[in-house]
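Have a look below at one chain only, the form predicted on its own, in structure tokens format.
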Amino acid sequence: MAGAREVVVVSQSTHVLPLEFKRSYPVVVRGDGVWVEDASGKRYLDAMSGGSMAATLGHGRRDIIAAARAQAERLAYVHNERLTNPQQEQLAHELAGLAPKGFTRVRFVTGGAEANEMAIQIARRYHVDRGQPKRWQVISPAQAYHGPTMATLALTGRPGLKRPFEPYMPDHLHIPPSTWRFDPTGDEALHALDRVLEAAGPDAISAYFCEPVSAAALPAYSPPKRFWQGLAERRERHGFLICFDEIVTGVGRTGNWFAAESLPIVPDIIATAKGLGAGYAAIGAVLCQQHVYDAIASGSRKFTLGHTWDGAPLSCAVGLKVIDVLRKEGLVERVRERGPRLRDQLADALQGVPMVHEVRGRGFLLGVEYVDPRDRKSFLPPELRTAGRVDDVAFENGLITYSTMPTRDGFAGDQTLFAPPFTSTDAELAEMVDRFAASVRQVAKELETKLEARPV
């Protein structure tokens, strides 16, 4: 069986269609807590919760595995079109209790992109059932990522991700993000939002769609308070909905059950996924406020679109156990309390590295932003692949990280995510920080010679 017995897999040695054909993939064979081990026996500290921020409780949790097994022995699967099950009903009840006030209904899906796409569908259903069928367009930040489906790719303004699939995508609208470099107050983004609303016509806008705290696209970034306040004012004035992509931030990642709790705005719809299954089951959820439900209940009285595994007993049982573990072990509170210290530790360890502009974030969702060390503000030349090099060196040092590269739209440069499991001990967090700082310092030293002959 090609690839299965190898230590490292390349595209020529496997039947798997890989994400990147030039990349070599170490074969990971086991995990324990915050550690994973590859087929050669090398161990890695997992500072990215499974690589995609999903394994929030670490690897090898026997209690979650036991809950999944027990449910599978009773009833693993039943479709939810004409039947329901106790696990789906109980998990919906739990999530409604944990969400911000006003969220009363939950629809389950099997992943983040599906959750975001269903959020768009629910927003559209809401407007149609209220007699406003012209409302279909969505506004979102240009620098964002919401998933790989055609509908969710359309939500991003990043042309590099969307090519060559544009013919299949709806024509949604985008505004620049309010970053320190371009718009530190949030006023420019609000002006851009006003221009987009005027050009499209407010009656054409279904929703504003964004992450409360960004993950993959702009690690650990959130707009300033002024932007959120202005967005709430415009929702009131123009009648669109606000949808939060909490695929990453939901279920504890920022030190709250939902990141929306820490913002001066309450969304109408929340999509979440990764932390709900904690890497043990494929499950996501879309939560909506009562007024959204009421519009559909008094209109078409149906929302039948769904997927095969939506609300299945097995995945919902895992979700219930994940919430139980988070509660009993006080892990959301730990992330809230420990996050600021972790951010400070990371910033202190990177102190004096000229290419590090800032370390930011909330809870266990942190971002490190790099700049050209010659002027301390410009983007690094993209062809140098600085953030990619940080990942490569970190991996050599036995640490799993995830970095983003400069974007063609010019809104973001090299950055790294730091998102460890909630169960990481203080000693393990300190070791992650040490290995990461050593990796960044090595790349910074390499960068000095590469930049010597280049003009700023």
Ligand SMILES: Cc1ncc(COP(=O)(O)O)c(C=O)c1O
The other form holds:
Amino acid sequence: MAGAREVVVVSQSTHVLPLEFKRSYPVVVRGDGVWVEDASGKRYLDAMSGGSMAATLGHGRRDIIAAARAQAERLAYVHNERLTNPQQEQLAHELAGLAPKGFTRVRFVTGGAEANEMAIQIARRYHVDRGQPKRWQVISPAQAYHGPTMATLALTGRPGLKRPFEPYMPDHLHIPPSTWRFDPTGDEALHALDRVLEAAGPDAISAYFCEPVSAAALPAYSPPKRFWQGLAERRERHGFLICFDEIVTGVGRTGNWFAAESLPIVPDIIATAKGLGAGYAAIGAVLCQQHVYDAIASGSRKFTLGHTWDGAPLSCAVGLKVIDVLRKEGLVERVRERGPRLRDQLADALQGVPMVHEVRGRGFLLGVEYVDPRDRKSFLPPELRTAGRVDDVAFENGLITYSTMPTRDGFAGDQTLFAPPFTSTDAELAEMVDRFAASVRQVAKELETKLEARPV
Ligand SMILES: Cc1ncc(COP(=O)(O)O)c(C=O)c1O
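Next, give the form predicted in complex with the ligand, keeping in mind that what was shown is the form predicted on its own.
After this comes the whole thing, all chains and molecules, with the earlier chain placed first.
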């Protein structure tokens, strides 16, 4: 069997349908804290919390494993359609207490895309139950990622991601992101929002859907204050709901329990997932404001769509232990206090690298944006795979990072995400920064040679 003894698996040697057919996958066999180890004994520093930003507390936590085991021995699973369980009830109570004011109801799911999709369904249910059945379309910033299901893919405006699945997707509406490149003040995005509201007719819009602070799509980016204020005004005027995708940012990542706390706007619905299970259970949650609940409670009085594992005792017990650890170890506060210095360390280490345009950071969600060093603003030629090369070199240097190159979509170019576990020590963070900066510098040097032969 491939992977049982091999150190690296390639597509020709496995029954697994791989994500990328040209890639070689190191076989990882154990993890401890911020380190994972492959079958050859090579160790990698995990600057990406398990690769997907889920493992916020690091690997191999005996306390979480013990809580999961105790719950599995008591009662691992019952379905929530006719039964409930103390862990689901308690976790909903905890999340309502940790979320911004007004979030009183929680529905559990299994992951991020499910949480986002359920948020769309709850928004739709809200409007139908209030007697506004024409409201179904969603507006969202184009440069985003909300999941791989048909409904969540439809929420991004990135042709490169959606093709060839477009025939399955409803026609939602998108506006360009208000980044330094397109719209540094946020005014253009507001004009674009007004244009789509007018074209669709405001009575057709169910929700504005976005990441409050972006993850992989635009690492650590958040629109300017002006945009959020304008969005709140338009919600007031047009009656749509605001849904935040906090799949990554929820449960501590940006130095708040929810990123919504740090913005001048309160959403109506929040979807969260990764950090709730911290890589120890597949769990997500949708939180809604009391007024959203009230509309359904005095309307259809039911919301029965759900999945097999929603609110299961085992996954909820893990969620409860994760929150307990975050509280007892003061980890959300640590991320809030340590994050700005980590951003500065990263920026200092990359000082003078001409392809580095910006180092952004919100807590332990950081991002590096690269540009063409010849004019310091254009996207890098995509065929050079510069950010992909950063990951490859970092990997060789025993560091796990996550880079993207969504240049074909037109809104962002090469960029790297840097999102370590909250439990990383100062020494481990310093080592991650050193290995990362060495990798970027090596790639920047290679790039110089490659660009010499090309016209600007
Ligand atoms: C911002 C954001 N939303 C949604 C998702 C989808 O979550 P999942 O992969 O758990 O379905 C992701 C996954 O990376 C994400 O980063």
